[in-house]
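Below you'll find only one chain, the form predicted alone, shown as structure tokens.
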Amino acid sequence: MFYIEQLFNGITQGSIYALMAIGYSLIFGTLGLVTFVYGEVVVFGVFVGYYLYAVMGLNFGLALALGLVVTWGVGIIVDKVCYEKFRNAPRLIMLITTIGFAIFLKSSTQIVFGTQQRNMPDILGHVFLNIGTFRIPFIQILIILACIFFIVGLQLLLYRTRIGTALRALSMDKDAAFLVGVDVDKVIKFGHSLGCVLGVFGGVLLGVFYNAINPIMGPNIGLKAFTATVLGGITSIPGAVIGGLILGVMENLTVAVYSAGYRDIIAFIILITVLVIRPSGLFGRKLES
């Protein structure tokens, strides 16, 4: 029964690690780049939500939402400062600009909201489905059903609208996309802000799963939604989708063979694994150089 419950705490953690991959995944779409801010993107629009609840006393579902909304901000702000400028410059240039923001994002959430850990409020009470002799937190169900949600919706985004089909297209060949008409930089900035958004709204769904939060967990958000988009495919949605899943069991079943102390590890050893056996992931196309 341990591992079984272990089991499901796997898939609904990487249901979370699925939907801030897909955004790790669309953010690398449409700028064809790997980014080190996005964790502390989602960091800080996760503690907007939460002082605008916790504190504020806003209601939980408005305060997500605004939280969301000056989270799309701060997309707009990253790609101003880090990307726009430097488009058609060396990509190193734009990689380093993101560390250094990430640097500057992390140090400005610790001023605003403080260093210390913070207890997000347990939003269901302890309400369990119960099958058989075994009992599901009703949270971890919601959690679950919100993530297909919002993957559904960005399946239906990308493929039935015309925002989505240039996302598409961008993803595949810039200039191509360029000469057929496709306003490159508006798309880039739209593409890079819904990323951060689904990326926020996981952190806040792993917030809600561990009931806690804190200012400097920003790097292993990113490296966890890195780890699980390169494991599927970097250039691949449904393969980040199933990156997070495996990765999150993986992670949840080694926590019941050995201990928690365990757990961030094996991101590290799955991520040198299929860069090394399979750099393009078990459903990307190969990038070229």
Partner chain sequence: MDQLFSLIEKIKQKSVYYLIPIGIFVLIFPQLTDNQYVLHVSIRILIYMLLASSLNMIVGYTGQYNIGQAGFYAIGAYTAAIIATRAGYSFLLILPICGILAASMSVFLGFPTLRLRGIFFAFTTLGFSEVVRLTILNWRTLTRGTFGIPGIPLPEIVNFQVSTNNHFYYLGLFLLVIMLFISHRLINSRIGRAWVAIREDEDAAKAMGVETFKYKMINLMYGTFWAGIAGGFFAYFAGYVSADSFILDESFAILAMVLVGGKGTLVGPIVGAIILTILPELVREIARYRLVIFGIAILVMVHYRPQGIAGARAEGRRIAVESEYEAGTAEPVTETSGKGS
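Starting from the form predicted alone shown above, please give the structure in the form predicted in complex with the partner chain.
The following holds one chain only.
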């Protein structure tokens, strides 16, 4: 019973990680942008939304929407500062710039919003869905549904829209995409910001799930999104989803069997294991130089 509950917790959390991972995979896998700042952008976006909602007293939907708009803007700024000048430079440069930006954004977030953990307002906290003897918190089902909605939405965007086609073209061959008239710069900015926004959705849902958000959770979010992405195979968005689910379930089972203190170690262990056994991930194609 306890384990089944934990399994369900794991699936809920896993779908949140999946959402963050597809955002990461979009940026790192599809666009080929090395990013270290992702987790910090997510935290910043979540806190902007939280501030508007809890401190300024806006309603939840409006606060979330404004938070996403700000995130979109931060995504553009990150691209301007970290990527734009270095489009044809070695990836190592992007690593350094995003590390610099991450340090800046992490500390700024802490100064603006404090270092305290904040309690997320309890929405639907006590509504349960009873299936036989199981009591499943309604909010968890809502979270899973929201994640499925975004994942399907992203797939539709990638395969049914003009900008989605451009994104996919870009991921295959940047120069060729440019030659057939894709505005590379614009599409990269769009894709990057979209990835960040997906991450913030994930961050908000994580906050709702835990009833708490923490301004220092950035590096952890970054590491988990990265791990799920690598586990799934970097360029594969369905892979990222499965990677996220595996990570979420493993974490919660570890907490159930072991102790909550080691929760954040799981991502690291999975990452190391994948890198040793199969660096191309579960669904990655092996790359030839």
